[in-house]
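The chain below stands alone and is given as structure tokens, in the form predicted alone.
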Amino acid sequence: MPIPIIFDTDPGVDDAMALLLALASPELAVLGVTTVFGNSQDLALLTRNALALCALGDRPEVPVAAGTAHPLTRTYTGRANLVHGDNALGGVQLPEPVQRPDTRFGPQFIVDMCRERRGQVTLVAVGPLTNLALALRIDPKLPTYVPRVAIMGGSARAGGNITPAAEFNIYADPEAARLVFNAGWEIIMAGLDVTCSPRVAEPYFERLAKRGNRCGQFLASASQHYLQYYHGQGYAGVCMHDVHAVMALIRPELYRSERVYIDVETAGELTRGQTVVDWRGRLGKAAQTTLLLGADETAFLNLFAERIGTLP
């Protein structure tokens, strides 16, 4: 039976890759999408992106609910438009979606869907974790009927990409991330230790475009701004960050992982937003996270291209 998922996202370029992979994968049943600030401060834009991506993947019926535009406690100061472009999709304009957003607040949508399917739904969160934290505030018992959460965020040994210590999604709202990591559910963490494995460049996106389908061509076009940013930083290719949170659900055998306890630093002057891994059990807390540490790059790239090629 397919795994029912709710996809929580701030739809930028790698989010689009991940969402389209989820829509293309028979192992998953996408029950809905919720949007959160992150790759843009404009939540209406991100919600439109989510609706347009579902339509692009020939799944316009998938409900999309707008979540929160702000972190729990502090002002958001991200500048992700430098990476993803002003519309967060590399400047590529998708057709205006016909479907309208679900009227429910994103965190309430999460709670409602998970209550309806107790013990079945996996949450896939590839942006800041604020919607999940707010869902926990609405229903503190949520972890008792959500078996696991797969996230893209954090870093164990790879350092940060927004500060020396912190990865972007966790740094965007460390207080929310700390609530999520300590809520009592099982977590799969796809952090920077694995999400830049592999880096991909122009030839791979040309491979996607050559299949001739609109989804492959869209990803190839949307990735051009993304590539330019990475090239400007001295890298030969881009990271497909968010895709790993989905791929780990459909092909867990592609990953090397370790079970650990992870917490989030919220107060450190230099380490705010760091995901702190208790490698030696010094905190005396049970491991709650499957930390992804490596991937079979060839199999990953082949499967992603194959699945995107099955879409319209």
Contents of the next structure:
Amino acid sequence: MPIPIIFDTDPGVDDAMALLLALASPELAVLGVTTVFGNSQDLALLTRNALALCALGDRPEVPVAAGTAHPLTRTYTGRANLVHGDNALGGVQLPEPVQRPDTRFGPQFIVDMCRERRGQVTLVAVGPLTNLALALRIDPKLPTYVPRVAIMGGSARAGGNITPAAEFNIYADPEAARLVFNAGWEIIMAGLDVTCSPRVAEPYFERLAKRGNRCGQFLASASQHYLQYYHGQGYAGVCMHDVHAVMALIRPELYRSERVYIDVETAGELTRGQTVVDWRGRLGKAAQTTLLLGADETAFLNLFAERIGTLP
Ligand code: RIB
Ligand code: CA
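What's the form predicted together with ligand RIB like, now that we've got the form predicted alone?
Once more the chain from above appears, this time first in line as the rest of the complex follows.
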């Protein structure tokens, strides 16, 4: 039986990769998509991107609900357009989607869908965790009928990519992340310890484009801006960050992981947004996180290309 998921995202180039993989994978049933600020502050743009991506994958029936454009407590001063481009899809223009967004607020959509499928749905969050935190505010009992959350976010031993201590998705809303990590559900964390394994360069995206399908060609085009950013930072290739949160659900055996308790720093001057791993159990709290620490890079790349190749 496929795993029902709700995909919470700030699409984003690597978000697009992850969403198309989810749509192409028979191991998953994408019940819906919710959008959150992050790779852009323009939520209407991100919601349009999500609708356009579902249409690109020939899945216009997948509902898309707009979530929040702001963190729980502080103003957001993101500059992710440097990474993902002004339209958050590397400047590649997709056809205007025919579908309209679901009329519900994203967090309410999450609660409604999970109440209908009690105990079955995995939330997959690849942006700031604000929508999940707001869903917990709507129904604090959410974790009693949502057993598992898979996230792209955080960092255990790999340092930060937005500050020395914090990864972008967590840093964008540490208060939300702390609520999510302490809600009582199981967490699979694809953080920076694994999401840059592999680093991927032009030849791989050329391989995706060569298949000749529109989804492969779109990802190859959208990745050009993403590649330029990483090259400008001195890296030979890009990190397919968000893909790992999906790949870990469809092929968990590709990953090396440890079970740990993780909490989130919200007050530290230098460490706000850090995912703090209690490696030695000092806090006496039960481990709630499967922390991904390594990936079979060849298998990851081959399966991703294979699955994208099955799309239109
Ligand atoms: O730090 C990487 C994360 O920030 C990814 O989710 C990427 O899409 C950006 O949102
Ligand atoms: Ca993202």
